[in-house]
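A single chain comes next, written as structure tokens; it is the form predicted alone.
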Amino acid sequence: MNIAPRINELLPAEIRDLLFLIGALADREDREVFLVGGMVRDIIMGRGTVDVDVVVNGDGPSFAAALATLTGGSIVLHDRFGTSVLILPDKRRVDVATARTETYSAAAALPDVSFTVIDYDLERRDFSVNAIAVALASGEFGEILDPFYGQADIAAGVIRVLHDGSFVDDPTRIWRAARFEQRFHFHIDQTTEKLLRAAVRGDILNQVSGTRIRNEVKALFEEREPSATVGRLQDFGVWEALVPGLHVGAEAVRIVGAIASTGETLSVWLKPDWRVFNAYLMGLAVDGSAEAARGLTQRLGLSQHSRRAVIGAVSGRRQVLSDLDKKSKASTVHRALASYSDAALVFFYAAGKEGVRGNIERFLVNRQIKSLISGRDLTRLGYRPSAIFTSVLEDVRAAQLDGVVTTVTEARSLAQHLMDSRKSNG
């Protein structure tokens, strides 16, 4: 089968031209070069895509270097795996790999690599739908190599591993199987599901590093609709195998599903560096205990700052939702939310009812209002900086939010009264 017509139909002109250029370079250097990966799968499915991955029979890095010369791009080389990333002038990237095989010295270990030809390279792929190659040399441009019947599985909507040890060799394929199943509305075939469940029961996940697990969980949350995949992984027992006590129930699935739209709703008020990943983790851990949330953040190797943010939001959720699900003074809302990260605010909003959401929006709007006075004003009033400053400024801020003080003069007068009374009581 030749899919050149589909390439012409589905891909943007700049991507088509790039593939033709790669094919011409393959002819000039007498190389066999193939398009592989998600682009091939998506083209067969009639979907447009822009991620270009090519495999070279022979020296991949030298081919990538020649391609960089032609395109004016730059190269990032990964020697161990014979792979290169070509960064084009328009910032698009092309992954260029030497055809290779992979063997695993132990379950879940990083692979040992040896270089080979495309036929054996396809054998190391995760699923049949991703084990299809397309020739790029001009004489055979668009010709498909499909030794594992991936086209038939695409037509049938099936996710199927290539061998029985697939999930043991690389347990991160468990996440990818669930993601692809839900993204494409496919189904994991019966044998593959049995192998997956056996790998989970076999405690294989504890042999995978936190970094690799974190990368897969991030990829999950980057899906357009991650909640279904979260629920599917719960069905497989993945979350509790990963972190004892991490039960992901219906409420967690609902909140995860609402996080993305919540972030969009609140985006105008959120800080630019807010962490949507942390918000998703809060949703994931909502049905469990603080200990489960702590275990999740540790297992994924989060920073101390992110750990505190996730654990604090999960622990404080019930109190916050209870306090804010009613009409409250602006200062009360401020005190309830001021210590939480923006990711937590998104989490609370996704978890809460209308009253909670209204109060969170009010908090975010009020957060933009500049305080009438600062510590400098207190020193100008003759006070020496002390620990009392913080509480006094907080109380003046509260009075400002509630409309009790509306001018700098009123704020200074209240601050002076509070300072004098607290100094005398102290």
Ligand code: ATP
Given for the second form:
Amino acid sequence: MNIAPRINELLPAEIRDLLFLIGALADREDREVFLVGGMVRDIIMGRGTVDVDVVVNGDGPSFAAALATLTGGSIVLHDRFGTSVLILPDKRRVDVATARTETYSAAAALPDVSFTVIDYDLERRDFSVNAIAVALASGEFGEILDPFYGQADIAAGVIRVLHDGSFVDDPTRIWRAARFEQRFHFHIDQTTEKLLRAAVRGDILNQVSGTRIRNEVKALFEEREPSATVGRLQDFGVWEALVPGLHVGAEAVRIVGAIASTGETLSVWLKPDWRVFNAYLMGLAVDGSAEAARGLTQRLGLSQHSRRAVIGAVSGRRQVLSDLDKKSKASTVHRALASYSDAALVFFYAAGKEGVRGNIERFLVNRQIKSLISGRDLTRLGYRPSAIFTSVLEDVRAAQLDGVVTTVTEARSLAQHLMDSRKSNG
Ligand code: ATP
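Output block for the form predicted together with the ligand, input the form predicted alone:
All chains and molecules follow, beginning with the one already shown.
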């Protein structure tokens, strides 16, 4: 089968032209080059797609370098497996992988060397739907290679591994299976599901590094609708296998589902560097103990700062949600929320009811208001800087938020009063 017509129909002209260019370069250099991975799957499914992922036989990095020269792009990464990442002038990314040379020689006895190379490359992939290649060289542009019947699985909506040891070889495929299943509304094939569950029971997840797990969990939260995948992974027992006591129940699934839209609703008020990933982790851990939240942050190898933010929000949520579910003074709301990260505010908002939400909005709006006085005003009033400054300034700010003081003069005289009484008490 040839999908050149579909490529023409579905891909934007610049990507189509890029594929032709890659094909022409392959001709010139007398190489075999194939489009692989998600783009092939997406074209067959009739979906638009942008990530170009190609496999070249022979020396991948030199092919990538030649492509960079032709397109005016630059190589940003070149790893020890011979994979290069090329960034084009329009910021589009092209992954150029090398079909490995040892494969080449091992397979050299077979009649069609170049196709053997790509076959071997496809064999190492995760699911049949992701193990389809499309030739790009001009004589065969658009020809499909589908040794694992991926097209049939796409038509039937099935996620299927290529061999029984797949999840044991690479447990991150457990997350990928659930993610693709939910993204495309496919279903995981029965045997594949049995293998997946057996791998989870077999304690295989303990062998995966925190960084790899973190990358998978991040990819999961970058899906448009991550909550169903989160629930599916709970059904497979993945979360509890990863972190004892991490039970991801209905409330967690609901909150995870609400994080993205909450982030959008509050975006104008949030600090630009707020971490949506941490908000998702808070949602994920909401049904478990503080101990489970701690275990999750450790397992994912989060920074000390993020760990504290996640554990603090999960431990403090009951108090915050009950304190703020009623009309409260602005200063009370400020005191309840001031120590939390913006990710925690998003989490509380997603978890809370109307009352909580209104209070969080009020807190975020009030946060923009400048304080009437600062430490410099206190020194100008004749006080020597001391630890009392902080508490006095906080109390003056609280009075300002509640409308008790409204001018600089009022704020100064309250500060003076508080300084004098605290100094004489302390
Ligand atoms: P997405 O639409 O999420 O980008 P994708 O299929 O392009 O999906 P990538 O993570 O970019 O996903 O991977 C590109 C290709 O590399 C996949 O289609 C698959 O063939 C292969 N691949 C990625 N991860 C694995 C893995 N863990 N095991 C085997 N093959 C993998």
